[in-house]
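As a starting point, one isolated chain is supplied in structure tokens, in the form predicted alone.
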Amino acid sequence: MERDRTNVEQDRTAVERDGTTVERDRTIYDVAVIGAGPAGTQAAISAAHQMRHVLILDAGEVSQRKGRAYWSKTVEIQDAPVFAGVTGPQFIKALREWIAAHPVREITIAGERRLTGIEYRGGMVLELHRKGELFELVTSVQRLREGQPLTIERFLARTVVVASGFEDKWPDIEVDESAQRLYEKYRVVFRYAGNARGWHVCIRCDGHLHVDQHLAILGVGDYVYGAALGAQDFTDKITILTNGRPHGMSPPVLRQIQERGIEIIETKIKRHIGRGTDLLGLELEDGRELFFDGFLVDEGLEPNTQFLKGWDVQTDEEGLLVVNEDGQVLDTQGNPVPGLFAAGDIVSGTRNLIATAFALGQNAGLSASDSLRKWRWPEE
């Protein structure tokens, strides 16, 4: 099949493995989606439905970066349309099957041959650059092995949808400082994460599992009180654990916590008390053992946008991206960044729910596709 020159260009630095360069033709995608969770998957599907050629990059295939849905290992997801009642791993599998149902194929429109559909690749985007009118995505595409260099591929796209989400910060309980890989030093924590009887990160999603039960919330400052406010919909039995740090709460918040009878324990946590993958309680450094019915972590978040370093993009106080009504990322002056869109948990001011991610993904995918149209509204 003769290649459509609008979709391919020759590039001699496309693939770098073990210090060597492999020459090959490099496809120019219409839309590149960074992230393969609900927002990224929906963005890719929506763009493909508009006959765009889409690349979707899934960091979870080559690293330990995985979104909240994945960590819901035994907790059935209740707020996702169509997927209600599935667990995190089942949900991710369903998303992959949805992508696979839209393979890349050749079509002809008005005598022009082009490619449409979705190419799914495992890859963590390390850098994002402008290359003329295109975006270049510098991407690690193989699992990192100790002592081995990264395997890098460079992809080109006309537009980019950032749906990379964020990582929840986790408590330093039973940390293995010798582990070098992301998350491995928290492997004991993740043993209990995402189970019906374990660590939770979203009170809206999992609070219904602990109605009128005793809930422990780990965190500090006024930030953690947001979780306590949400927890009141399910229980009034709440204890805040700071893991050895001062509580850091402002006087008005502290006063309200005291009025609500919420205990604050500032002693450092030494270890988990569990059975199998069920978390039963926590042992403190002073020897006390505390047992709860549910455990919630609210330590803040880290946006997965390291690849945007050096870009003039607008973020909120947590580092989440600010977008307009079309899902287009804004710069610090409030102007849309050409060709750059965002969706899902990485977007500022949105609820971190799967249903919301689907809606934002569709909006960003359609907007990215629309931006590639040759015909536009006539100028007056």
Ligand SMILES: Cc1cc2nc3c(=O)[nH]c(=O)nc-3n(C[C@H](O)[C@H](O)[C@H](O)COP(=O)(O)OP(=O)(O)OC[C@H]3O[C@@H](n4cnc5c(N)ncnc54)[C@H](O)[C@@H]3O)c2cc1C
Second form
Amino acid sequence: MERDRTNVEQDRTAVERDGTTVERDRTIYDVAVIGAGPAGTQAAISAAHQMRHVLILDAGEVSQRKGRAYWSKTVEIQDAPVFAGVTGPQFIKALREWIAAHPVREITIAGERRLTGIEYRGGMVLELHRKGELFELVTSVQRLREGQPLTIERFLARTVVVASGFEDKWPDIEVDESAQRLYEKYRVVFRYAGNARGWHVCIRCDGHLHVDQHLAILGVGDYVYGAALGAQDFTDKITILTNGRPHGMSPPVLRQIQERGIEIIETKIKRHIGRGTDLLGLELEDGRELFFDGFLVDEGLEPNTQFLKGWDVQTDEEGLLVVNEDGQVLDTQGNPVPGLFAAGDIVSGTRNLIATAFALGQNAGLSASDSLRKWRWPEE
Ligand SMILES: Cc1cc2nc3c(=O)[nH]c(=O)nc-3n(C[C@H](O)[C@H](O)[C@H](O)COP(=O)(O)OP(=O)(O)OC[C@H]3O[C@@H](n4cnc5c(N)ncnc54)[C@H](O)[C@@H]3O)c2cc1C
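Okay, that one was the form predicted alone. Can I see the form predicted together with the ligand too?
So here's everything in the complex, that chain up top.
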């Protein structure tokens, strides 16, 4: 590996191509960001603003995992400053334009040549490894095609910001079990997701659409009561649907539910009753048809951290990453993992909202950048 005094470095690596071993140069980025939602975009911009050379890898370009903000298909996001009432796809387009406004360029500081700016690549990070002092990101860089092998690229970076968010779990109604891909499996559910009259996953985001209206909340356990507590800011007309499962609530929670007149229906749901992309009601297996103004699902989440398999990182009961005040990921002993940061929805104990993701992204991007500085405070 050739190293000089600037951040314009290359790693000379032997790679297998058609059975022949060839030497190839790979750029070593200062910061690699995994995910280009609000958290990752802000992390990339903040690090580039400190003159770092940043790579941002985003699965949305090569797969249907386009991030949570993208899900607001027709509902406008109204609480993110600067963006006045934008749908998810419009919001993501604005983030991409923001990235494009920070292209990679060469600068010289005190005689040292450096690269700064952001390189944006479509790619699903599959594995993250340590390679000496560096990180290697094993990334699938092309859209998957039936029967075709993956196209893999390996990127190198000194620091990594994990901003890959999570996937919401969707209701188990009219699911096509024979389908291979998630998006085919939940095709009917997704028709109604992210629309004003459809499935919501964020009461704080979409509750304002259902002021004083009848809201159905789907889920089980004490967990679902959290959604009902959030819903009280908008309406007291709430029904909890468990979709065929026992409600599983503890006696104190159940007492509160009963005191507030919230009905719990444990019958399995057979199908959606919709018009176009509007969800109007649900037909139960006993033949009843129930109609609501809004539908909120609270079935939990799946963190997008498959690439951290084998890493000693601390997670909460939902699998979200535990970080310190600098956004640095902690290991199971509570020590910061060198060079590894996280931001946005993937971080444990944070509000899952866009403005929060921006703030956490900025914190992690700046911390990653700061960790690369040569001068430091003298040790005490
Ligand atoms: C339907 C809906 C409506 C919402 N409405 C609002 C609202 O009105 N106001 C509000 O403040 N918040 C809203 N939210 C919440 C908000 O969208 C999230 O809090 C926010 O998007 C989190 O940002 P993030 O960058 O952490 O994650 P995400 O936005 O989820 O972005 C994660 C990114 O990582 C990428 N990724 C995932 N895995 C990988 C991988 N392995 N390799 C590379 N890239 C990967 C994804 O493609 C995606 O681009 C809503 C959420 C939903 C689902």
